[in-house]
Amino acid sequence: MSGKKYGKVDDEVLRRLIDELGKENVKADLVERYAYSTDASLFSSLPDVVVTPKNTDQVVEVLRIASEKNIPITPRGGGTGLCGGAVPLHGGILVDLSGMNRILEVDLDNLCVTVEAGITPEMLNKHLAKHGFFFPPSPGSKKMCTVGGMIATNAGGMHAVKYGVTRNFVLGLKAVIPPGEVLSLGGKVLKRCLGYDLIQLIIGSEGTLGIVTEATLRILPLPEKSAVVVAYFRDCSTAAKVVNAVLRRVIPSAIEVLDEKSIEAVNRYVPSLNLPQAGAALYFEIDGSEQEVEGQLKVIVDACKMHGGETEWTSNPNEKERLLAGREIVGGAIMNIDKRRVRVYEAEDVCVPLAQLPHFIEEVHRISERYGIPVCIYGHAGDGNCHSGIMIDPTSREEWEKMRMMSREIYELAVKLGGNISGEHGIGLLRAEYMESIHGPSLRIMKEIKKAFDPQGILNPGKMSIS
C-alpha cells in the first residue's frame, strides 16, 4: 500500500466537503493548511485541505468522499504528538477533531462518562471534579491533548504505576471506518467475553484503523486525601533501589525521577525553586483514604531515609504544587539548559523493566559522554518509562548525525534489557523503521488487520510501517 497512488483534492471534492460541513469548517487556504502541517515532532507535510467536523455524521461524510475519491485521511487531535502521527504524509484531507469536545453523558450510577474525541483530559476532569470523580490517565500534555489522541496512542503519564494507561479506562468507542461506516463498540459494562475485542485493537492504532469520534470511559471517585514526597539522592542507582523497595510494599499513584542534569536544568530555568544539587530526585504522589496515605507516607519516607535520601513531604494543596514544580517544568527547563542547543525528540520514550532502570540510566549517561552530547533523563520511574532529552546544536550536521547514532544505541539498549522503544508516545513516523525488527512475523498480521479495516489504505497512510 505504501507505493500506491492516491486521489487529489480537486474543486469537486472541496465543493462536496463544503456542502456537507459548511464553508466555515473547510480550510483550503495555504496559511491555514500550513498551521496543520506538523505536530510537536520534527516532521512536516502539507494537507490539501483541513476539515473541522462537529459530529460523527460529518466524519462519516468526509470518509465517504475520501473513499470514493481514494484520498488519504489524517486524523488529528490537539497536535501534541511527538512522533509525527498527525502529520499528513501524503497530503489529502486532515480531519481536526478538536472541535468535537462535548461531554455527552455523566453516568455516576455506572461509574462512566461518554465524551466526544476532541475533549482534553483536563477539561474532562474539571467537570468530573464537581461530581467527586476523575479520569485517572494523566499525560504531560493533559491541558492540550485530546481524549481521542490518548486513545490513538494508548497514552500513559505519571499515574500509570497505580491506575494504568488509557486502554484500562475505555469501555466503549464509536469509530468511523471506510467507506463511511460507524462501528459502535462496547458500552457501560466492565466485562465482555464476546469474541475479538476490537476496542483494544483500535486503542494504540494511531488512526490507521478508524477515526474515533466518541468514547465511554471508566471514572473513579476522587481520593479522600493525597500527599507528595520529594527525596534527593547521591545518584540514580540509589534512587532506583528506593523505587523497588517502595513498590514491594505500597503502590503510590506516581513515582517520577529526575537525574542530575535535569535538576540543574530546572534550577537554571526557575532559580527560585532552588532544588538541592543531587544526583537524582524522586517525586512520589500518594492518594487514598487518610489512613492509607499516612501508612504509605511512612513506608516511603523510611525507605528514602534508609538509602540516604534528603526528604520533604506535604499534604497541603499549595505546598504539593510547590514540591511538584520541578517535575512539572522539567520538559521545558531542559530546552533552556544551553541556548545554543535544542531538544530533539528521539529515543525519548523507552520503557524498561523496573529492575533494569538503574542500569539503563547509567548506560545512557555513558552513551552521552561518549558522543559528547548532553542528555537529561527524567520520567516515570514507577513503570520504567524514561524520557531522554537529547540536546544538540541544530546548526551542526555532525551533531545531527551523532544524535541519530545515539538514538539507535538507546533503542537497542532498551530492547536488550527486555524493554521497548515506546512506552506512551507511539510510533508514528519517528520509530516506524524499527517495527519490522521488533515485531518480526507479527507485523505481517498487523498489515492484514489494517487491510480488513481499511482496504484502500487511506487512513493515516505511512505511519507505524503498517502501510
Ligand SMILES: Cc1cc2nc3c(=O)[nH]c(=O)nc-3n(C[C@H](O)[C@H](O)[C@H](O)COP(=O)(O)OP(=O)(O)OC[C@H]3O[C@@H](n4cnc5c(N)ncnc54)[C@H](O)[C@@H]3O)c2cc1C
The other form holds:
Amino acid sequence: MSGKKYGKVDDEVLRRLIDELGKENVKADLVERYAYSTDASLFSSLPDVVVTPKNTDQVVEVLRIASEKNIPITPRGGGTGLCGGAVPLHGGILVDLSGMNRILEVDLDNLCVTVEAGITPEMLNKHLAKHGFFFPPSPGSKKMCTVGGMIATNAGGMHAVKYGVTRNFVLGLKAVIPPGEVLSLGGKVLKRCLGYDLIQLIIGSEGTLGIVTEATLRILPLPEKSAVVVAYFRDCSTAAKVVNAVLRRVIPSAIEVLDEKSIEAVNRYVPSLNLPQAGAALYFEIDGSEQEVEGQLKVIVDACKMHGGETEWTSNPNEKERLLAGREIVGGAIMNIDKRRVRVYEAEDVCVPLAQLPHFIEEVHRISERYGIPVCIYGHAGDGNCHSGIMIDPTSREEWEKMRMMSREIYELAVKLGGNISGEHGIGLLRAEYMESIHGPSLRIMKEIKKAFDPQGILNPGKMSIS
Ligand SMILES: Cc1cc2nc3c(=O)[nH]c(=O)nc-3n(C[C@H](O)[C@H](O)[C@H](O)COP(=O)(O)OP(=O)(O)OC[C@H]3O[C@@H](n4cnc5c(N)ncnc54)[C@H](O)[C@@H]3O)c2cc1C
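Switch from the form predicted alone, shown above, to the form predicted in complex with this ligand and output its structure.
Below, the chain from earlier opens the complete complex, with every other chain and molecule after it.
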C-alpha cells in the first residue's frame, strides 16, 4: 500500500454529497459500506461512503468534491471483477454506477447504441434482440456485470474468438476525470485517425484514468442461424489439436474447453447431465447464414471425429441449451468438487498463443500433480485463454503457500510460452505485484499517463501498481 496521505470523508463532505445527489444516493452506514467492501475476489476494504449517482452531472460533482478534499474514489459497476479492481483499498468514496442503466439511443442506421455505463450486457442484448441486433462481447457474468465494468476491464468472454473483445466495439465514450471534467470522446464513426486514441487508453484502465458514464457501442445484426457441437476426447492435448485444426479452416463464434476434472465436477454437481467421463470436452458455437452454419458444422464435426471425438451437434434451440449446460455451470460446479476445498482466483486467467495450448494444459496438470493440489482447467480454448481453478483446503496454511507457488509457476509458464498473465480479468490488486516485471520500462510511461489524467492520484489508488 502506498504511504500517500488522503483526505477524510467527514461530516462536511457527507453533507455536500447529500446536497448534490440527494440523501437516498449517499450511504454511510456500516451495513451498506460492508456490502460494497468486496467484489468477486478475496480482497476487501471498507469504503467511507457509497454514492449511487443517476447521471453524469452527479458524477462530476462527486469528483469535484473528492478532488478538492483529496479523497480516494473507486468506481464500481456490477462488482463481478475477479481481481479486486472495485475494492476501495484506501477507503474514501465508492461510486456505484449500476443505477445509471438507461439505453439512451438505438441508432440502427449507424449500427450503434448509446447507453449509460451501468447497464448489463444481458439487459442491453434483450432490448437489441427486439430490433434484430446484438452487442457481441459476452462474459460469463453477463447477467450481473456492467458495460462500464466491461470497458474498464476490456472484458472478453466466449464470443471473442470470432467477434473480438469489448475494445473492438467501443466507438465513443463519456468519461469524467478529476477535478470534475467531462471528456466526450469519439462518436458514431467507424474510423478515426486523429492523434492519440484516449478511448483505447481508457479501455482496460480499470477505473484508474476516469469514470465512464456513457458509451456508444457498435452492434451487429443477429445471425440467421446458429448451432452447437460438443465433443469428448481422450485427453486435453487431443482436444487442443482439434482447436488448431478447426481454426485453420473456419472461425466458430465460441470454442470452449473443459478438462477431465471439470467434467467430473459438472457430473457431480448436476448428475442428470451425465457427461461422458472423458479426458476433455470441447464446446463449439457456430453462427451465420444457413449456408455458413452448415459448412462450418461439417468442418468441425469431421475434425472432431478424425481425432477420435465422441461428437454431438444440434441447431435446435432447446437442444443447444442442453448441450451447452456443462460449460454454463462449470464455474459453480468446480466449487463443489470437494466440500473441503475452495477455488482460489489466482493464475486463473492466463492467455497463451494458440499453438502452445496443448503444452500449457499438460504443464499445468503436471504442476498440479507435483504439488498434490487439484486444478480444474476450463475456458476459452479458441483464444488460448484458459481458466485454471486451483482448489485448496482454506484451513491449511501449507496449501495457501503451495497455491501461491503454483500460481507463480503458471504465470511464468504462460510468459515463457509467449503468452501473458491475464487475458481478460485484469490486474487490479491480485496481479499488481507482476506489473514491474511484465512491463519493464513501459510501466514508467503508464505512470506518467496516469498523472496526466489524475495528478492527485485519487482515482482507484493502489490498483495495477500505477499509484
Ligand atoms: C461468474 C463470473 C464469470 C466471469 N466471466 C468473465 C468472462 O467470461 N470474461 C471476462 O472478461 N470477465 C469475466 N468475469 C470477470 C468480470 O465479470 C469482468 O471483469 C467484468 O467486466 C466486470 O464488470 P463489473 O461491472 O462487474 O465491474 P466491477 O467488478 O464493478 O469493476 C471492475 C473494474 O472496473 C472498474 N469500473 C467499473 N465500472 C466502471 C466505470 N463505469 N468507469 C470506470 N471504471 C469502472 C472498477 O473500478 C474495477 O477496477 C467473470 C466474473 C464472474 C464472477
